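What follows is a single chain, given as C-alpha cells, in the form predicted on its own.
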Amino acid sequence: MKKKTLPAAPLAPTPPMGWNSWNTFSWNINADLIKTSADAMVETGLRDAGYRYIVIDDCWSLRDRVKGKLVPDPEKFPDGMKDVADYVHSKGLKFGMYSCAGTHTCAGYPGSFEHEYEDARTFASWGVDYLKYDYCYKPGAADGANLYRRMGMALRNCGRDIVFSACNWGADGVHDWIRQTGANLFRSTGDIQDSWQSIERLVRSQLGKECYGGPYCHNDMDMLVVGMHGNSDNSWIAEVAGGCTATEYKTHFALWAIMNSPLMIGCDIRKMSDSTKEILMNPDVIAINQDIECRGPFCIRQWNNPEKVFALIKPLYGGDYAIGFFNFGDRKSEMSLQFYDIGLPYSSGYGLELYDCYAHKTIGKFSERYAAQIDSHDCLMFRAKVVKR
C-alpha cells in the first residue's frame, strides 16, 4: 500500500477568517466579483490582519449534474473554477466553495447527498481549500451525523486538505456529536440578519455554550454583518433599512471574537468604509480571537441589570485573559467585575494590569473590582494581566 502524504499541519488550529459571498450578494455571483474580491482583500490589508479564505457560496453550479458531476455554471464562471482557485491563490489567499448535505442546496442546485466522494475528488481537483457544507433538503429519513461524517471521510482522503466547514444550524443536537464528524467548524446558529436584533439573539442562543468550541473544531456564530449597512440582494438578510450602527458592529464583532466564533467577513470588502476597517482589521481583538488554545469564555452578569449588562472572560495562551463588558440595554448602564467572582480574590495580593483594546493601550492596575460605564449596545474589550498589587 503507498504510504498516505500527511498534512503539513492539522487545518484550522484556530478559528478561521476570510469573506463569503453570500450576506451581500447571495445568488448574483460570477468569477469577476470573486477575483475583484480577492484583490481588494488584499490591497484593503485584510490578508495582512489574517483573513485568508474567499469563499463563493450556494449558486454557482448548473441546475442539474452532467454526468453524475457538479458543473460550474458557465454565465457565472465562464473559464471554471479551477481558474478562479488559480487566481485566489495567486494573490496569497486560500479558496472555498459551498456544498450540501441535502438532495438540493438552499437555493435549489444539487447537493452532495449520495455524490459525497465524487464531489470531495471534484473540489480537490479544482484546488479547494475550505468547503462550506449546508443542510437543507436533507432527507427525513436520513441521519444528520452519519451524513457529516460521510463528507469528514472524503474530504480527509481527497488528495488535498480542505477545511470543513458543518453547518447544520445548530440542529439534532449538533454540539454533542459534531467534533466526531472530522469539521473543523460547525454552525450553532440559525442565519444571521444584518441587524442589532438579530446578532444579540444569536448571542444569546449560545452563551452557555461555550465549552463546546475549541482548536480544530469552532463554534460557528455564522458570518459577520459589520459593514453591511442594510447593503444586500437578499432582502431577508437585509432586515432593517441602514443595517447596524457602527457601534452595533464594533459590538458584534468584539463578541464573535471573544466567543471564539470563525471571522468571515459578508461585506462588500471593495467598498469597506474606514470604520468598518477599523473594527475589522483591529489588531487586539483579532489577536483575542485567534488564541491558539481557543477556551471558551465564561459570563459574569451585572448583580443589578443581569439580563442586559454582563462581562466574557477568556483565559489566554501565557497567563493574560481577555475582559469584554457588553451593554445590550438601550441605555447606559454600569459593568461591575468582581474581581473574587474570576479566581482573584483580594488575599492573593494579585490585581489586574489592563490593556484597552480600542484605545490601544494600558489604562492602569486594579485591584478587587473594575467597573465602567457602557453606552447602550456598546462594548469594552481588555487584555488583563495578572500583576502584584
Contents of the next structure:
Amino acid sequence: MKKKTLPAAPLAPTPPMGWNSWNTFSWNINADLIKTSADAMVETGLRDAGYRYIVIDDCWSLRDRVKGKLVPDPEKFPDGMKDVADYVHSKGLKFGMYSCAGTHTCAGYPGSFEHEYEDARTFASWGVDYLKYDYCYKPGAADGANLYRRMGMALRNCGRDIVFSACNWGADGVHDWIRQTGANLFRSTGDIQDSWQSIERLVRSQLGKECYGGPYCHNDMDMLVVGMHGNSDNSWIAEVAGGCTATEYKTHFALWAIMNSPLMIGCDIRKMSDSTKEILMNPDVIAINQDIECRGPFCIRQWNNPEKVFALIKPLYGGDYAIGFFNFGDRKSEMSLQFYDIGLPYSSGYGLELYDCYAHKTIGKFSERYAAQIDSHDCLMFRAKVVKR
Ligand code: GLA
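Show the form predicted in complex with alpha-D-galactopyranose (GLA), please, the one above being the form predicted on its own.
What follows is the entire complex, opening with the chain shown before.
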C-alpha cells in the first residue's frame, strides 16, 4: 500500500476566498472564460489581495457519464479539465469544481450519488483543489448527512488536498451536523440574487447562527454579488435591473466579512469598475474576515430602531475588535454603541481607539460610547483597540 502523506496543514483555517462562475455566467462557461478569469485574478491584484480559488460551477460536464466517469463537455472544455487546472495553477491560483450529492446536479447534469469515491479520484487526477457539492436530486430516502459524510471521506482519502464546500442551502438542520462530515464550508442559505432584498434576507437568516462556523468549517452565506450591477446570463439572479448600488455592495461585502462567510466573487472580474475593485480589495475589511481565530460576531441592536439598525462586534486575534455598524432602513439613522454592552465598562479605565477601515486611518479615542449617523443601506467598519483612557 502506498504510504499516505498528511496534508501540509489542515485545509481552510480561514474562510476561502476566490471566484465562482455561477452568478454571472451560469451555464455559459468554457475553458477560455476560466483562463481569462484566472488572468484577471492576477492582473487586477485580486490574487495578491488574498483571492485564490477559481471555481467552475454547474454545467461543465456531458449530460451522461461515459463508462461510469464524469467527462467534461468537449465543446466547452476541448482540452479537458487537467489543461484548465494546469493553467490556473500556473498563475499561482487554486482550481475548484462542482458536483452534487444527488443523482443529478441542479441543472440536470450527472451528480455524484453512488459515485463518490470514483469522482473524488477523478477530481484529484485533474488537479482539483476545491469541490463545491450541491444538494439537488437527493433521493428522498437517502440521508443528507450521510451523503456529505461519504464525499467528505472520499475527498480526505483521494490522494490530493481538496477543500470540501458543502452546498445544501441550510436544509435539514445542516448547522448541527455538517462539521462532523469533514466539510470545510457549508452553504447555509438559499441562492443569492443581485438585489438588496436578497442580501438583507440572507443576513437576517444567519444572524444568531454565529456559533456554528469556525476554523476549518465556515458558514457560507453564498457567493458575492458585489460588482454585478445586474449583469448576469441568469435572469433569476439578475432579478432587479441594475442590481445594487455601490453603497449596497460595500455593505454586503462588510457583512460577509464580519460574519465570517467565505468571500467568493461572483461578478465578471475581467470587467470590474474601480469602485468594485476598491470594495473587493479593501485590505482592512479582508483582514477582519481572515482573522485566524474565526470568531463569529455578536449583535447589538440600536435601542430605538432594533430591526433595522445594529452593530456586529467580533473579537480578533491579539485583543482588537472588529466593529461594524449597519443600517438596513430606508433613511439615515443613528447607531450608538455603549462600550458597556461589548464588555468594556467605564470602571475599567479603558476606552476604544477606532481605526476606520474605509478611510484607512484612526479617527480617535472614545471613552464610553461611540455614536454615528449611517446612511440608508450603508455601513461603517472599525478595528477597535482597547487603550488606557
Ligand atoms: C444551486 C446552488 C447554486 C448553483 C446552482 C447550479 O442552486 O445553490 O449556488 O451552484 O445550484 O445549478
